[in-house]
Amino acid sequence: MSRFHAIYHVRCAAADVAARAAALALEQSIEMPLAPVTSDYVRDEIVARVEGCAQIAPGVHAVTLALATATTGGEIGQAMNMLFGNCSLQDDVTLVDVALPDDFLAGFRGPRYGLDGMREAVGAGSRALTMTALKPQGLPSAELAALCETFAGAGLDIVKDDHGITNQAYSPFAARVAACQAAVRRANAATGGRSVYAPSLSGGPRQLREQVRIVHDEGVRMVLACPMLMGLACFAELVDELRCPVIAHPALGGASRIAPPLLFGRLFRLLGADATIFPNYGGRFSFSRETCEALAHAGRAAWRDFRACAPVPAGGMSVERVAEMIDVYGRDVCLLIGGNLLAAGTDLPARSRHFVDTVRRLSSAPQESAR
């Protein structure tokens, strides 16, 4: 029987750690003591083993379970609870990474369309992509409408509602949809440019069905989702559904004690997220320089026959920045620049373009993108 192998760091004493660590692999796969089981079935493979304790820090120990591929069912929201459901209870243990073996990863076809598709849909060629955000909650449908506009005139790659927005009596659902997608293609008529409105997904499944067919009905070209807020087997069917990328949004995903690589980077992709926000260093959030870079390596490299999954950094960024998130991360990514944008005030149609500009200038030679 196949085993995925996952790492945690747990923190206890250096002479507690062998015990911990069995109490977790018997908490991760039977939630019970061994001493009652009978079945040698249930001994030898759905028994997760501990494959490995070693110290990492003062007090802090890396632990590696082999648990039983059967026991995820082939299915996400399973696979998660075999993984990290009742540690993730256990205030003193983190998933870090997972090892997945051939044969779930066999269930999952990754980004649908990926960093390149995403190119492919708003004419970016190799270059890097731009993304704003509509701010802020609680303005009416039209001044939304307005708004996505103004961006879109600015030739911003991606308008996207704010995660917040969804289906509030300021602003209904299928009355923005249709306000800002007919706002997108008046600006691409007056242009010739390819923007493309990503209204912000939510609810339970009755609510994401009607809201899925909008979309479709309106000819949106591009949806923001939130994997955390509507649960990760949810978000799997959701991509399913679609017909253009999805771009997923991270809220919620810091409550989970789950390394964001592993999370944002590897899981949403196996999803089929085609873009995944983060926050970047030196913003509101807190993630290093090296947890964002890990990140991004995460969405972008090669795995299995998986396309790139597009890094967006975000999170209080600034145009001012721009040159050194390129540094960073290269071009295979999307800048998203929200706040900076709508504090420019009048002068927002200027200042959006200017973005728009310095992007294009420092990302526009020719190269090899990402799968």
Contents of the next structure:
Number of protein chains: 2
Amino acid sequence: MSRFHAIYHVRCAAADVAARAAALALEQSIEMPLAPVTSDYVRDEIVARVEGCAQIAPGVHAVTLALATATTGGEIGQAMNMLFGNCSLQDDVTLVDVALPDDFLAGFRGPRYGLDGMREAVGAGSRALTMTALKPQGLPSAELAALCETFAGAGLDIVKDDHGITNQAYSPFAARVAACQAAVRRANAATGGRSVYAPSLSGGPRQLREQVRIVHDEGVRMVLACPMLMGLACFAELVDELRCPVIAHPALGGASRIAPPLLFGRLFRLLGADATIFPNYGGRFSFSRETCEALAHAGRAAWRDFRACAPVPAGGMSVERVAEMIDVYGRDVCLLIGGNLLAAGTDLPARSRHFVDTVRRLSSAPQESAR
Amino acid sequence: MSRFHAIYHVRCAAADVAARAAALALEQSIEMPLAPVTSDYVRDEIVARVEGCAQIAPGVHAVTLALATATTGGEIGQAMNMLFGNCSLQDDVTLVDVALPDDFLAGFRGPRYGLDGMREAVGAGSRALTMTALKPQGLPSAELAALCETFAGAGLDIVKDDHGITNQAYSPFAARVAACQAAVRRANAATGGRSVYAPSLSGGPRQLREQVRIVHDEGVRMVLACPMLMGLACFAELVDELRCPVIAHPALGGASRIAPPLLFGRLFRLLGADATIFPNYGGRFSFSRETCEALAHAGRAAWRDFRACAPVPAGGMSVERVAEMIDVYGRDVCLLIGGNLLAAGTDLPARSRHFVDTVRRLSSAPQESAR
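Okay, that's the form predicted alone, but what's the structure of the form predicted in complex with another copy of the chain?
The next block holds the full complex; its first chain is the one shown before.
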């Protein structure tokens, strides 16, 4: 019977880890004591097994469980339930890695477009992509659209909504999307470019269906969504309904209980994120450089036939760090700079063009002509 | 303009808290530096404000922010985004409490049935309710149904699926629900009782719609759902579609980044959970007694016209602790005991009846006759 390994980090004394690991295995499978279970099938094929415990630091142990694939029901919500449902309630456990098995993965298609599909959408050859965000929320749709036109006019590949701009009274979704789409069309007509506007999708299934309809009707060519806010299974269905690339945002994803490379890299990619925004090291957030590199690797590494999910390092980035980021991440990346462009005030167009030009200069293949 | 207070606990040095709080206020509203914002409306009405910082322990500070209600768009996913979207990625912050304002709350109905509606469903007068769980997953539907019939025959008010039993190959939803519903009907016919079977709903919107249809077709009278797995807005819509009470399970809800009384008590109640399962102190989980009492209070306290959400202390409870739990929680509670009943092996019916009888004896109003 198919099993797969999940690695947890457990905080406890070395003398306690064997018992703790055994309890974790029960919690994440049958959720009851083993003794009363009389079914051989359940004992042999369903109960999770402890495959190993290794102390990795004083009071911290890597525990490997072998979970039965059948318990996932082939569904991502239930897979998360078995991986981290109950033990998320226990503050001594973090979920670090999962080696999802082929029979589970066969039910997923991964990114529909991937990094290369996003490049194609904006005519970016093989260089790194540039992204910015419409901010601040509270501006009326007309002003967001004007900002959108400015950014697209400066050559930014992707102008997304700030993830906090959803369907509020000051910029309701339908009107905002129409205005920003028109703005980006005007900018592209003026520059000959192919910048895209990516609105932020939100709400429950009913609101999302309505927003997908508007997105398709308005000819929107990319969207932003927050998988942990809407629910992973809901996100997977959304990807299925959409006819354009999807950028995932890590809102509500947590700092460390589920390792960022696993959640924002591997799992978001599995569910169909074509790009994954994450807090870059040295910004407003506290992810380490190692974590960020592991996240980018999870997004891009060869994995079955899944397309690459573009890493989007973000969170307080600046134009001054572009060279460093291209150095660290290479050209298979989308750089997101929001507040730092807006901070330029009236110099916003110039700083935006500087961002765009720097990325092109540092990441275009030599034979690609400048646009 | 309407604002509401959110209280965070921030870990930092006292010398840093003013700056940290100011940064948090920006992160949870405009998500950009304040200086470039020229709009008076955004500065005055949208940017979150720091209302206070108070050191509550060495290196821990309670920071109160006043968020603009308009930023929530009146929608729970977006409210969670503004409350804890980005700062969930920062490991020095926890969300402790929120005083949601009336203009936001007016968009929610809370529990459709509440504790009293659940009592009515099972004919429980004003006593405490009894709940157990079908376990382990891996058993075929016929065996789960037999167990269901045994539990209902012993007088358990509610027999729910283990939250890990969803739609796996060994007990697919439709067949399992049909079998368990028939089982509980047989038991009720034999005892004259009104026990209910509560299946576990799961998956994305498509699967949930199908499961709701089956639930209604089969005459199921109560269900279980995991709001954090399916997404809060998705859960709210599910409650809207259902014609029976909903028990919420805290899977994937985390141990402490969002305070349990707020998440599993207040917010689950707001979205329509008629009962909320949580890990009781002294069981397999680490919630303190204080946390559990605060959670029960959040579920039951008078709050606008919202019905009470029944607290369901669980997670390794035993029949031996019934008296203690009725003493701590009173009779406005539903006691959930799973593994401890199954551990009785062949004595399961007797231990189940003992559980049922003890709860009735200790929590029935004197004038209520024994059933």
